[in-house]
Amino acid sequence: MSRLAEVLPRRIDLRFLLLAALLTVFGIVMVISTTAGSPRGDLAGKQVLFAVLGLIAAGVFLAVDYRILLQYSPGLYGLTLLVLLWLPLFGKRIAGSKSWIKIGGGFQLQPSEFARISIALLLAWILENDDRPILKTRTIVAIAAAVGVPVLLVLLQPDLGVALTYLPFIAGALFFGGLKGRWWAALLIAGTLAVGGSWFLLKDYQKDRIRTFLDPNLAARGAGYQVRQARIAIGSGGILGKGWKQGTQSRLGFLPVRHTDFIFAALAEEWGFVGVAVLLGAYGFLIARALAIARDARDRGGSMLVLLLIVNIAGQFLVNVAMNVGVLPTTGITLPFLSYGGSSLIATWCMVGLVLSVAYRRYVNV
């Protein structure tokens, strides 16, 4: 027992774990602030419960050898696709989309958030089986299909925000797997054409968001309202912020969905530049620590798994912040660890558990 107590702290990457915990606590503090005194005042307690469940889920993923999960990743991925296909066909429409499964007690589960885990495992398994410096064409096609199919299924729900969170997986897999320069050029052209063509598939409210992104003064009280209020909140925070629970944009209800998509703007208003700098620093150290874990992983599969997971988290973080400051159109993407939401938080902590599993088994004799 004493030996176990001695070994565990050395093999569990405590720095990565503590950084993830710090960000989660930061999120709970902001959910308390943004919902206090409102009809949503009970959300903070739920977020604490989600954090505890996430920590337990991370422990489960830490206990399971990631090499076993990689071995069974095609099957896990197949089950994930069946669930994602079931939702648009037979799911119940909630808040305009068929993305949720009711589990009782007032709680709902969003399977598309957990699909990120299956996608990452399958991509890592694919890359583990193609260890050449430059990816083979069939591997590139497999990567595109592994991400493209769930993207299409989630778009059918429809949930554009979650579907976009899958895209960093393609860039990460191709970059770390090894891709010829001409393929990058082809992807750039294909991506540009796809973005242009997707305009005709967007719903009216999504087109309005892009129009207001291109012209912030357009529809200031309509589609552009969210971004304008977020910018006002961020700018009014100054250096030190207005103080916890003192954000007027947030507390008076001017800032929409301040506990989920726009929690970054609420944080900037209350904690100012200093708070934002601390948040960015925490994310930076988390990413750096994950890169170190990927470097020290015992095999290519573990290394690729960690890289893909952290690329997904970092990509989601960057898009959310860019959306809050008006650099990208509003897309409904949550801020990892901070935004309110059980599925998002628990799924992210599952990813933390996988990273810790790779770090724990970095030694050959484990």
Contents of the next structure:
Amino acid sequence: MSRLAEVLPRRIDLRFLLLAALLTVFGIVMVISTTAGSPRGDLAGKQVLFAVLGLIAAGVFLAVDYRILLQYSPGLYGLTLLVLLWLPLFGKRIAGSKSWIKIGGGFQLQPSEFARISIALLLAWILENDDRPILKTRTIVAIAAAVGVPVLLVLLQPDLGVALTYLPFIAGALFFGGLKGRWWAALLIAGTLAVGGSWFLLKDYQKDRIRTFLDPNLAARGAGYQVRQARIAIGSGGILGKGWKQGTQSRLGFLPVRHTDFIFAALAEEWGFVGVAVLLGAYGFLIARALAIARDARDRGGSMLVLLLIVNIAGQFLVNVAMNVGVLPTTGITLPFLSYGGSSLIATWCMVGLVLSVAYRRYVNV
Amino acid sequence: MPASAREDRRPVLSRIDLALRILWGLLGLLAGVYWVHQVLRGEDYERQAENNRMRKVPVTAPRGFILDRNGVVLAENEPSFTLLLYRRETKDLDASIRFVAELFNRPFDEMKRRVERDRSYYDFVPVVLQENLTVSEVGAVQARALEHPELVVQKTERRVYTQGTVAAHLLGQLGEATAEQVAARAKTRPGDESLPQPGEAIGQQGVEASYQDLLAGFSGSRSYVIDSFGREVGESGHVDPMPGNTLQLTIDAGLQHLAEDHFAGKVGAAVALDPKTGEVLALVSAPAYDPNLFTRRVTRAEWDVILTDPNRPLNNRVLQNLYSPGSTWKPFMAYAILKHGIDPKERVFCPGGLTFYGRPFRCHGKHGSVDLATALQVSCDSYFYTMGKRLGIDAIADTGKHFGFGRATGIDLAHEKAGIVPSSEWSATVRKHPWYAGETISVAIGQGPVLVSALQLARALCGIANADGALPTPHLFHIGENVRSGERFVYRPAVKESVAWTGLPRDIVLDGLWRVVNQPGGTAYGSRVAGLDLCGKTGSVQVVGQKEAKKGHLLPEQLRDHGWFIGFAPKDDAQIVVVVFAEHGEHGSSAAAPLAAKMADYWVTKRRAGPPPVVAQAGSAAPRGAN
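Having seen the form predicted on its own, the form predicted in complex with the partner chain:
Below is the entire complex, every chain and molecule, led by the chain shown above.
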């Protein structure tokens, strides 16, 4: 143990950890601001508790050798699928979807958030086993299946937002794994067809979201309301913002789900463009740091694991921030580290732990 | 790890580099989007955010009181409730309107039309849905406040005309500003935020309309911070309304009452002026209506009663109805006679009528040999036929125009009619046929195409009553007082007009008019008042031609002639000019002169009793009721 205490501070990637911690603190500050004076006033306290639990979980993932996890990843993945299958069949419906498992004490768990970890591990394991510069077709099919099955299961709950957060895995795995040019072309066509085809699979409210995304003023009262209100919140923040707890849009309830999906708009209102720039910068450095860790990882498995995890976080972050300002359609995608929510925050910190674990073991002699 | 594995990682490393560039590119793009919204369009969004969370409830300025010349309150305000609809907070407009329509038992379509009509460009400006809510209606709305946060009850003030129907025509009435009126007023006062919104009550007639700007004051507002459910969570500021100015009219409420009482159940008009200043002392048009009807909801039935009344109570008979002057035209003929150098002592023999151009013209009596003064006293038609023929139509028309006939007097009330003073030129241009000499004989006694208003007669008579021939502009505005600053504005006449008496024996005309009332044989002798020295002239106007009358297909009352009386008192220093018109009153002597005498007596006695009463201060301390 004494050796660990000696080595730990040197081996842990402090920059990555601190950036993740900084973003989490940002989140807590914004949850305080967006829930103050409302019946949800206790949410900030809960978020602090989730952050602590996340930190502990990260410690656990740091302590366990990711190589062992990679080895067992097919088994972990299988277990995850069982849970995801169990939910729509036997789960209790909470707030319109069967995404939650009650664990008592008023707390509940969202397995689909944690599923991201086992998906990332499985994909990294697959990519480790195909270490040629260009991926084999078999591998590509395996990647598509490994992501596609949980996406379908989560859509059954139904939880479109979380299902969408799995898609960056495919993009990340194919991009970093290596793909021939004609595969990219085929994917582009398939993607376009899928987007067009999925229009007929979407529920009416989801179609409305897309429509109003294209023209937010079309239905200022209806589905366009969120987008319009979020833009007003963001825009009225100006350069310096209205100040902490001074955001009129979020405080007076104009901003929808302001402590979760639209927390970034609330931040933009209260901290202005300066706050936005700082936050974008923090994310940028966090992601860049993860890319550096991937570059320095001791093996292809570790490298791929970090890349997949950070692509997942970055994808959520970019989509959420773009969605807040109305550049992308509104989907229930949370902002990693910032949005209120235990499952999301703890799962994200598990991923932080995995990244740190890869960084920690970058030297062969550990 | 074999060395080849290291080799294998090169593509991955280059992809990481590419990923890094894509990352910073996307971040830069996002920062750019936020820059556009927060910095470039920030102000616009800031305004939207402000509108988002603010509810601006207009606070209507209390309308200025209207007082009579002695401070008697004619129009004041009382608290009232108005229902406003905030469209921005409306989730389902039809549901909101349906709720209100059911509550007030009004047709849904009508209410919806009103909302559509009155909606302004900004959805945070409320639409007036309903005025003058009862307390129970206020309660009913407020009980559903959570369900309908878009409906807000606003406390306002409602106009109250304390004297009921008295002075209705001169006070006028309020009505909702139409979109056209709002647009027209916005043109004259661009950028003025206090301008009325559609649906707001503004003066539509009478003094209320003439002095709308003076009386209306400036609306204020109260701003509330509201949450997304439309609930008020605090007040964020207010702009106090600026109350309207108090307006003191030249009217004497006592005189007004006296005249209106006389007309109870009758049809007619009366106007009294101070001949020196043009101050309107009384202005009566009968029948009247209750202007209070218009400050609350006018029901269809009430409207129908007013609109279908054959006596047209909305008409102001003093300045909107034109009549033949009849014999009241003769004093002005007298001026024309003197002006054209005809000797007032010259006599004309009246055998009960004369023949001109081969056609008989009847007189109403056999007056024998009469001079000018006597002709006025007994209203001898033969004398004026003779003199009219000698003067010719254009000389008569000149004098008529000189006295202000044929054009508006310029009183501070809208919709005044001009009247007609016929001349050969008028005949050629308007009628498109030449003037017939025989018509001149009719015009000489105030018949034929000549048409005047009661107000024109009153103003013209000032030219005789005043020794200097002054023709003041009749006006109702006496003193305007700014309730806040105490600053006062007094009426100042714009143009001074007069008829010239220099070198003319005015006393002969005065004598003739004095004898009408004060000497046996005078047509208004029955109305004389001891010591009043009332001068005047009666007149009656045929309603239908003799032949038509004989057909007998009209009701007897509608067949009867109109009766006029015009007069002033006292003779040597006139303080009041009175014109009374009794529609179908048959004779001026019996139907009009007694009231005129009473009015003149009231005023002259009041003036003799002491100096004009001190003007009372406006406000709650102002005395109420007539006298």
